[in-house]
Amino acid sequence: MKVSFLGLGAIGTPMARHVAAKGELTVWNRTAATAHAFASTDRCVVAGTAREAGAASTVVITCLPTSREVDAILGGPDGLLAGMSPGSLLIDCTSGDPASSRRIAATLAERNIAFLDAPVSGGVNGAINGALTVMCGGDDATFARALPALEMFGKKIVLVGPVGAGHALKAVNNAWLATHIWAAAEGLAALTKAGVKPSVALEVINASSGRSNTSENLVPQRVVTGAFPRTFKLALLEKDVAIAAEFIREQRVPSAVTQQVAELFRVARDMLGEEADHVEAVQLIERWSGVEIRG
């Protein structure tokens, strides 16, 4: 199968790494010296532009920080529309949102190429070992046609709904990942000042009702110990929190829960800056709190 894969990223890489193993690769990168370092150690054509790219290919992955910078790829002469060629794929692992999702198959269904948005979880170690959790939108017979490309990097792979279903479902998930660390950080700052140590909070609670896995890896992991790898920005994450925000408003459901957390995680972004950790917003609980939750 011959692929072109465009964004090589921290989660991308491995994406397209896997890709390269298993068959004819061509990528291309908005920094281009990145694409270079990238085809120095795996199997691949460097595609010159977009375009270049997409030409290459009869499926072509995006992966790419937002929806935005996949309409900035696709247009002009050379975007990946000038390149694309009638009965070709796009398949957008973007953590998009679902809008963009439905816009973007439109322009592409009047030059007859298929679209299925498929936002992938897992994190970068999850892209490492080829086992991310793919999330699908679009129809059955494109799901059917882009099922040999996930497989190449995914491990679960679900057609969860139409298109903008499966950007949909990721900024959701989410939402979740972010409420959980919201709360688990104001909890366990509380039991801090009250005198529990927060293994031994922890401990409890990972064998209770109240366990996740936020306080099962990400809390024991990194914000007991001070570790705070960075492995997935906050930026990032405060963009997917307000999608789902969005998307919930659209779809008329209550939703205090989620608007109260993408408006935390706003303030946590405007605080700690464009390079900080997704899980670093447990600094700000402890910063207001006056407590560091360790040990």
The other form holds:
4 protein chains.
Amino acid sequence: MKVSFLGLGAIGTPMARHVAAKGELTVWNRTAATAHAFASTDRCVVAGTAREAGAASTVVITCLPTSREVDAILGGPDGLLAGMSPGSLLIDCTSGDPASSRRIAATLAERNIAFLDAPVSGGVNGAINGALTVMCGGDDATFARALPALEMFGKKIVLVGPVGAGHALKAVNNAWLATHIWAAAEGLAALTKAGVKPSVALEVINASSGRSNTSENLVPQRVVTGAFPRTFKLALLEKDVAIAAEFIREQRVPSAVTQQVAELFRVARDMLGEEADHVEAVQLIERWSGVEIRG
Amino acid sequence: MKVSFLGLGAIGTPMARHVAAKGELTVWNRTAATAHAFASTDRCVVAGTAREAGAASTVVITCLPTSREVDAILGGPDGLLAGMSPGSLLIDCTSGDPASSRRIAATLAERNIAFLDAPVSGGVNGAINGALTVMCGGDDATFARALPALEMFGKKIVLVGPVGAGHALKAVNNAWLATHIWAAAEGLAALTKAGVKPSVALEVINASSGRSNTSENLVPQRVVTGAFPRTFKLALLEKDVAIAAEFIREQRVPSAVTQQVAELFRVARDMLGEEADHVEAVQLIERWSGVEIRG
Amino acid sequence: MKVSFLGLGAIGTPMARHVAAKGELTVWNRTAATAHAFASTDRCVVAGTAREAGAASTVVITCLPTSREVDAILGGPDGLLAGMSPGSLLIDCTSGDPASSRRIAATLAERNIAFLDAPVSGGVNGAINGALTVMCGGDDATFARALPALEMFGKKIVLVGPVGAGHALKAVNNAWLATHIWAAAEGLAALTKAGVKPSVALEVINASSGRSNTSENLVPQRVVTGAFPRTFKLALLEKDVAIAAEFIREQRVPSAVTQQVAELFRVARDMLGEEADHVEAVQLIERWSGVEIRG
Amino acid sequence: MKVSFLGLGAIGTPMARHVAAKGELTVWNRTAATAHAFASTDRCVVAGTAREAGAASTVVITCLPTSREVDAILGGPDGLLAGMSPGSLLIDCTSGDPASSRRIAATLAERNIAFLDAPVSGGVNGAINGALTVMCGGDDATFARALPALEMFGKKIVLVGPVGAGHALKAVNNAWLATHIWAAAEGLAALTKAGVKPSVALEVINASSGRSNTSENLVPQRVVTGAFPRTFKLALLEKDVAIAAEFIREQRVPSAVTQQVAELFRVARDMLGEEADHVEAVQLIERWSGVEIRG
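Starting from the form predicted on its own above, please write out the structure of the form predicted together with a further copy of the same chain.
And the full complex, kicking off with our chain again.
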């Protein structure tokens, strides 16, 4: 099976590695050196332009920072669209936004090219271990066509709704994550100031109704310890919460909490910078409160 | 061990039942008929006034709707304080507020009466099965004195900090619960409108980073099914979120999310009424959005 | 001067009347009967289609509910675009959204048609008295060309920035209005419950730093009296606040307050209906608080 | 008329000066040097303790930062209460909080001392010019007794409701001010980024429905010019918004906007420091947005 893969970032690289091992891979990356470095360890062809990558396979996978970058590599004389043939398939594993995906799908449909949005969750480790969850948006036939490619790196692969639904679901998951982190920080900062040991507070809450993945894993391992490893950028989470906020508003659902969390993460991104990890948002509340949630 | 128990509500009754089975119990309830009904099935003495209940034992347990009711039964000629002896102990299992607890503890200390705030979690089932989690606020010696009584109905019993800390922690747990419910409703209402089946969305999110007790248990069992059983009143959750919001603000921790969730639950309580279950808050967002999160 | 005017609503009708008195007017309205009724009292030609209206004059004015309706009458075989000649000018007096305006302007530019967004403020009375404020977005040359037409109904006519700036400014003005109304209602509901007469509170605040057009005019005349006249629809204000929220977010300005007011007005619109006046938002807070701000 | 005045701060000093000119004044200040400096220019007696000040006159005026400081000088062997006689009157011009005022009034009533909360607005200039607005909370008889003293420095003196109502009204006025400032900053930051000159935006809005004292005076004079004079501390405004938020919540009025503005000003105070002027809150949004609202 021939597959072209565009976007060799932190998640894209291990995903492409699985494709290289199981199919005939063509890669393209904006920074060409990254593609050549990949080719020095993994069996693949390096395309000189997105157009060449689009022409090399009938299944094309994009894995980019945002839908804006997808737009950017689609158009123009050296763009993906100029290379892809009628009847081919574009799978977008970007954590993109639903409205852009619907627009892109409509443009591709005019040329008889199928589209599936297919963002992934599971992080770098999930990508390395071929254990990603893939949330797909599109029709049944497109999903069936995409499945063999997705199975090369995904473990739980689900068609969740029409085009854009994959991106919407990924964004909502991340908005919940962001909300849980912020609410946890507010509560724990106050409890710590009031003389409650954070690890004791978490032990009790994690046996009770307020528990979440955030309280059970993220906060004990990363905040209470002071470790704050950098595994998933705050900037990317901010982008995803903004997508969720936009999506929910577009659906005309009153969403005071999600909108507010989107604004708070915007402030956090501005104050903590592009390199900060998503859990460092907690440090902003710590700073504003004059306390550290440790021990 | 002689114990007086005041407040035979939905949670208090099964708690008192465990005490009756293991100790010498005196009960008092504002509505006397409830106390007499209890005495017809469980071995205990019924006190005519809170004062009598206070005089009957050196360990007194209160389990009332709010700290306001605790205040109300403490004072006056027939109040608890008039009956309790120096050297005795008041354990308050009410989901009260930290500031009131600190004030009550100070008043009791003037008479050499010890105080422990000890709210519980685990719901009616936890109370029936003697499997409650008890979050205690007070000093080590008081905690040690209270432990034998608490072990009659509690399974996980933790001293979390100074007086008020138990109430604070309980309130924060419930504020997280409320936040998770509201954020889940916003996201799922939008996804449902966009053509994503709620059960499919939850299945994916529950394998990902946005998961919580709310997404894993409450929403699948109570919302998606349309069951909405009435197990924990929205009015009580609203009260607890308001306590958390107050507590966090008092600690001077910026808390935009918790404050907002407190306001939203206030609106929900006003619109859904005193008998609504806490998960029915979801129905308010459904109504505002014109969609039901089912299937 | 020949002018075509499309959209004979509550504001558009008196605006068109001024044009009829000073120029050669062609009108078009989706509901044709409205256009014919207008023509029975005012000197004008009634166009059968938007295309005919576009072809009749080199200056075309649209005054519609939202940018969506502008889009709708632009396209298609009988649309405005099919009729307008290269070198002509479209002035959009709709309270539209900046992003749509920029898109429309780009489409028109391909056909050498100029565009100016020119929303108005001043209400029905301002329109009747030819005393509207007109906020224009576009380049200097386009503004100069549009000025003679705008002067027929406008009093204060200002070029505020590039295409979309007029719509953005109108939306921000209305977002401030909405914010002032909501904050006023929260404060006055609480003061009223605490025994302060609303008219006394307003008298004091209106001599102090918290005053606004809302506290000086709207609340005394419409809320305290219980009059609540229907002069400007809540549904339209909700639309404008949503446009402002979208615009501010697009500019990457953290905007917790505007986003939240947008959500609250969305809830208000859902609960109070499409016919409610914008000041009736106060009644929602009154209902939630169990108090009326009167007297 | 004999009057004791406690609290010679920025506003208190010019107020006391008017009293010195029209009555027999005794002053007290925590930092004694300030009182002696005052006495070197104004005719008055300097009290050595608050108790002495309380004993010197039957009308006592306090003008302190918060209700906490009022509490602090009331109690103890050298406190105000120890000096004041039954039948005397305490007028509290502090921008205090309603709940504290009600508590203080109840304590004083036990000793037959009358209480009126009487916060002022008009700033330092208003105080110097004897042109303050005074918002009074108390009963009619107490108000009548206080009036001659209040008329020494106040111009508009209004009894607005029962004890605490003066403080509540002052706090609500300031919460509206804070809300208007924040909303103005969000909108203007975005407009500026979109190419609209702030002074042009304000000129248009100030002829329209979104105008306020903030848009008509504060922003043009202090923000657009870049002047940012320090006339009223952000820290004091933050305190007042927190009082308003607390008061509105206590009255059980859903208040999402006021609560949020309270949190945002808390963050602003933490980030901008104790010396910042209240309008500098705008600079925080400028910083987060990467733009200055100037010109």
